[in-house]
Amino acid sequence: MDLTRRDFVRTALATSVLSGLAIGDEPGKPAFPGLTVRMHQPRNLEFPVSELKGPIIPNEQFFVRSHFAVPQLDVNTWKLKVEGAIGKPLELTISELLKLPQKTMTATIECAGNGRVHLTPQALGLQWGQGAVGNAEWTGVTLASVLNAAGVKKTAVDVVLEGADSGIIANPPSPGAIPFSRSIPIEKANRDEVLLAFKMNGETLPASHGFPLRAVVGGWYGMASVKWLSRIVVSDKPYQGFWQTLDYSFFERRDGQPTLVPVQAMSPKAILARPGLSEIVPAGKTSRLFGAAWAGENAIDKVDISVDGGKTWAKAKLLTDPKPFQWVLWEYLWENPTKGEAAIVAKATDSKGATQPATRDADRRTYMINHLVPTAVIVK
């Protein structure tokens, strides 16, 4: 069933939403049970793969990135600014979204930062393990139908996301206090798995991932899915802002020239949950072994696993249906292994047949972060 504005309502007072805070921020409760904390302030919240348990990671400890603090936002006069290249600027509230068609999309989202810990030397910036990301049901009106709406011209290029939290970055400086942004080419915008969502597995948006509306950006790492959406901007030139230039890009080579381009889609990539780094395996009995593998645009073709290091290598089984902009479970039976160290390897491959390298590419600087990282583990 559509959700009406009278649900959204209230729905979100009951969840505290209209003042900023999240699901469960309330004394004595606990609003992200398990999370392991990267940043207090923003909070920054890492989910511990350790805990997963199926496809969709509940609101609760879906990990939480956060650039600034969370803004104090209230339903009843929030508007959706849509301006720029366009032949009508608009203002949308929430009810006037609630009566454009819905879509409901399972979509996994990934920090362009996630497994930022394996990098050597250390790297600037949060240091995540292989937590920051999760898979969850979004459902909210695609931005093509606001697009529309607002009749794009001819001479679109980008489109430029802005959220309603703005702050000051000292490294690398920011041109004193700026919103975040994201822009994605014209084409994206118009594709049907870039959503404006509005719920989150079923439930109202929690404040912590965007309310009352974030984007969606399937198959793109998580800098596009701007949270706490208030304006866009659709725009004739190519966007060159803050967060895609000096922030969130990568060297691409061309003709041997590197040069700046701002990350986008997501790399294949799979996580190995259980058993986890130092855990002891018992000594000739199977043990599972059990994960996750995200591809993107793309669906994962297979993912393989080796328990030498890299040396040899075995087909795991996929448990859940491959499919592009959400990740599939995967398990392998691991049998009769003997007594000693162990490197667990998993190793993803997608529909097209890109994989993960063996060793990280400095052009990526620190973000893109799928190279092999064996976790090591004791059999006896």
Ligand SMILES: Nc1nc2c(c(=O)[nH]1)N[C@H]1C(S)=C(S)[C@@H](COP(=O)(O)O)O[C@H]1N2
The other form holds:
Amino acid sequence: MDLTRRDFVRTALATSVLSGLAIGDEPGKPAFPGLTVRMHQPRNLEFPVSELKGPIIPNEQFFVRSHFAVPQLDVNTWKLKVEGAIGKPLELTISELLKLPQKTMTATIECAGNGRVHLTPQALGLQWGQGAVGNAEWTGVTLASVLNAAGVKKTAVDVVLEGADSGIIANPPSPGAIPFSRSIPIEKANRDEVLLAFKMNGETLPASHGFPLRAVVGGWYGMASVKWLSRIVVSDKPYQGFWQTLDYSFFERRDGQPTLVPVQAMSPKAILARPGLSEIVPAGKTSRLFGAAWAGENAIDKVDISVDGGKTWAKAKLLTDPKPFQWVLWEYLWENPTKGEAAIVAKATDSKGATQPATRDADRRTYMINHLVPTAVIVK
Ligand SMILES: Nc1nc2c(c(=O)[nH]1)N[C@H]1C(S)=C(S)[C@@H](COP(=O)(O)O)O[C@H]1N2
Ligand SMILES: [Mo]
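For comparison with the form predicted alone, kindly provide the form predicted in complex with the ligand.
Next comes the full complex, and the chain you just saw is listed first.
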């Protein structure tokens, strides 16, 4: 079912009123019940993974990662500019975008810093636990269809996505106020898992998730999925913006030399939703271990579980169909646990055989955190 412009503006109004109410923090009253506050201004909120119920995370529970305050955009005057190495510069209104063929896609978005609290020594940056990740159904138009309308030149190598939000970053220092922006190489930009989305789980995109339009780059870490999209620049040179050089970059070894490259595709990873850290598990009974696993552009092949800190492994049961771009849910029935402390580890392997490393690779700096982390529980 396609969304018309009238529906869009109507639901958009309702959404902005609701989010307006949530902006002021009333003492003693959480503005976002059900999410863990990692930073108040700008708002950064984590999904408490123990609350995981089904494959789709409801909009109110989807983690929020924003570098600047939410820009207040009026959908009636908002336009998406398309410029650079193209035949014809465009300025698209929301009604023009809604006329392009619409597509709905389920995709997992994980922040590249998810799990940072597990790094030792402590790393700079938001101290995310396991919950800077979510899976939702996104509706929009493909970036390829917009690029097609603009007529991309043969010389194009990168597509820069720019948000309407901006500000000064202290560490590392930005050159004054800069907008949030990221690029996607032209090959990836033309793939149909790269959406410009105006709906999230069937509802108008909430303000904190990028209203009126955001990118959803299937299979990549969250920083590529630019929110509050305002401008697309097709570039004939590789883009070297702040958010993929000084920030969101890691060391790749080329000819033995560590070379900084932008963080892109998600690595395989499993998280344990239940039981939680230090939870008491009844001895001699059957306990259900439950969680999610994803592998970026690839599908999950299997999830292995260890209840002895990684010495022995057994296969978990996958509860949903493994597909690229979206997570699976899994469970494991732990029979007859014996009294004492136990360390649970969940390990994802993808369809290409890639899996999670036992130890942290320092070349990844403070991003792409998928080394195995045991969860200690008490059996009694
Ligand atoms: N314009 C803009 N887009 C952005 C960001 C931002 O700060 N500004 N944060 C990025 C990062 S780092 C992540 S992980 C995802 C988070 O998306 P969400 O807040 O909808 O969960 O948005 C990305 N898109
Ligand atoms: Mo992120």
